[in-house]
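Only one chain is given next, in C-alpha cells, and it is the form predicted on its own.
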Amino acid sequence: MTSAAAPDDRLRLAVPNKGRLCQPAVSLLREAGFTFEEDERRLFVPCENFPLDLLFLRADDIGEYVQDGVVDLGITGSNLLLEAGVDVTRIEPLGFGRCRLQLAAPRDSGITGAEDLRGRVVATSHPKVSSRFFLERGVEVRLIEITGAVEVTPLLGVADAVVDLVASGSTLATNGLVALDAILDSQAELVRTRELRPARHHLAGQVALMLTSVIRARHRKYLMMNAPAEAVDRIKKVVPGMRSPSVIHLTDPGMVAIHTVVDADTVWQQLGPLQAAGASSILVLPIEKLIP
C-alpha cells in the first residue's frame, strides 16, 4: 500500500512531540519500515510507503484524542493514560520511558510511608492516580497539583512530601528526598481508539503487528552453533528456544548446525554451558523482528 490510498482509507497514529517518548517512539516506527520525513515544525507528517498519518502531539493529551477516535492509534505514557481516566484499547507496552510513580520525602522528614502523610500536604502532577493512591489505603492528605519540579516543593516549604515519576531516582537524591511507595510502573504503550471504522481494523492491525514485532526482536537473540549430533539433546536443554531448536545436518558426519532464538539478558550466561555440552562455532546476532 501507498499514500495515494484515499484519505478515508489512511490511518491516524499520534506520536509524542516532545520529551523522553519522543525519540524512541519516532526511532521505533523507523524500525517498524515506516519511511517519513521527520519535521519538529510539523504537527502532521504521512508516511510514504503506507496509508499512516503521524500526528506530533502532546504526550499528555494522546490518551484523550484516541479515546474520541480523533487518531486511530497512538503512543504515549501508561501513566498519562491512567491519569487522564481514558477508555481505550491498550494494545502492547513497548518496552521504552520506563519509569514509576513515586511516593517520596524529605530524608530528614521522619516520613516512613503513606501513614505519615496523614492531614499533610503532598505535591503531584498526577493528582487523580494519587487520590486513589491515598484513598485505597485510607488516608487523608491536601493534595496539590503542580506541573513541573515537583521534587522541589518540600524544599521551598510548599508541600511535606511529592508523588513523582522517577527513572533513576537520582533526581529525589539531589533533592534531599528518599523514596517510600511505588504506586505504578509505566512505560511507553500502544493504544487504540474503541471507535475504530470496521474498514480500518485490518491497517491496524498491520501497524501494531510491524511495531510489536521489533519490540519483541529487541528481547531476543538468534544463536547459531556447530555440534556433535549426540550433544543435541544436552545443548536443548540450555536453550530450549520458543518452541524448539532447529538442528541441520552438516556436510560432516555426525555433525549438524543448531539455530535458536534466546532471551538478550540470558545469552551470555548461556555461552559457557553450551561449550561444556559440545557447541563450538557459536554466533549470536541481532534480531530485526520477531513475528511469534
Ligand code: AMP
Second form
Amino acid sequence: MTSAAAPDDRLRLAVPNKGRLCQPAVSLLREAGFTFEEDERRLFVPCENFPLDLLFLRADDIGEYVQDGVVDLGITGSNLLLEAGVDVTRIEPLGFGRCRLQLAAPRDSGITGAEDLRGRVVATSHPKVSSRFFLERGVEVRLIEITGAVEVTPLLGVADAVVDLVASGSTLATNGLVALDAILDSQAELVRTRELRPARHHLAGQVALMLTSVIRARHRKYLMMNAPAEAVDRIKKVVPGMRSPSVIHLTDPGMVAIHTVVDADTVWQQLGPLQAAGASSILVLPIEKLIP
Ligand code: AMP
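Given the form predicted on its own above, I would also like to look at the protein as it appears in the form predicted together with the ligand.
Full complex below, order starting with the chain above.
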C-alpha cells in the first residue's frame, strides 16, 4: 500500500477499524454526506459519491500511516498521536472519544501524587507520554508497558500505580484506584499528512470542511420565534450570543420573525425568558452543517 499508487484525483482517509473511535467516526462521515457500504470490516471502502477511499485501520497505527503519507487524512485519538510521536498536521478536534490520561493509585496506598512514586513501578499503555511526564517532574520511576487492562495491575501486585485512560472514572473506582495527576486530555482528531501532494490539497480541504461543518453544527441550534417589533431589544438581552439576528417583518403589522443560531447546551434555559420577553411560536431546530 503506497501513496504513489493512488491517483491524485482520489484521497485516502484512515478510520479506526474497531474500538471506541470506530462507530462515532463512521457516523460523522455519514452525517457529513459521504455514502459508502455498511461493511466496516473491510480494509478498503470507496465512497460512492466523493473521490474518497476509507481505509479501516487500527487506531494506534493511523498516526504513522498519516505521517508517512500512506493516507492523506486520518481520524484517531490525540493520545495515540502523542504516544506515537508522529509529525502530522492537526486539522480539528472532533469532539468525540473524549478521555483523560490519568495517574492513578490504589485508594489505601498512601500515594497522593507523582512525587510519591520515586523508585516505584508504574504500568501504562502510554510509556512515551508517561515517561515525559515523570521526567518533567524529576521523578524516576520504572515504567512497564501493558497493552490492555492496565487498571488491574496494582491488584495483581505488578505495579504500584498506573497511567491510564479514564472517561467517567468508574473503571478506576471498580479497581480500587483513585485519580491523581491528570496528564493529558484527549479526543478524536482529524489530521493530515505533511506529505500531501499539491494536486490533492483542494480535495483534502473539501473533506475537512465537510467533517468540521458537522462537528460545529452539533453544538448549535437554529432558533426561530415571532414577537412584537418593540420586543426585539428585550429578546436580544435574553440570548447573549444573539448579536445580529435576522429580523423579518410579518404581514401582521408590528410583528416580526426573529431567526438566529444559538448554543445547543444553553438554549433550553432561554425559552421561558424568551416567552416572558414577548416571543411566541418559538422553534428550536437542529442544524445539519455549519460553516462560519
Ligand atoms: P479502544 O480501541 O476502544 O481501546 O480505544 C481507542 C481510543 O479510544 C483510545 O486510545 C482513546 O483515544 C479513546 N477513548 C475514549 N474514551 C476512552 C476510555 N474511557 N478508555 C480508553 N480509551 C478511550
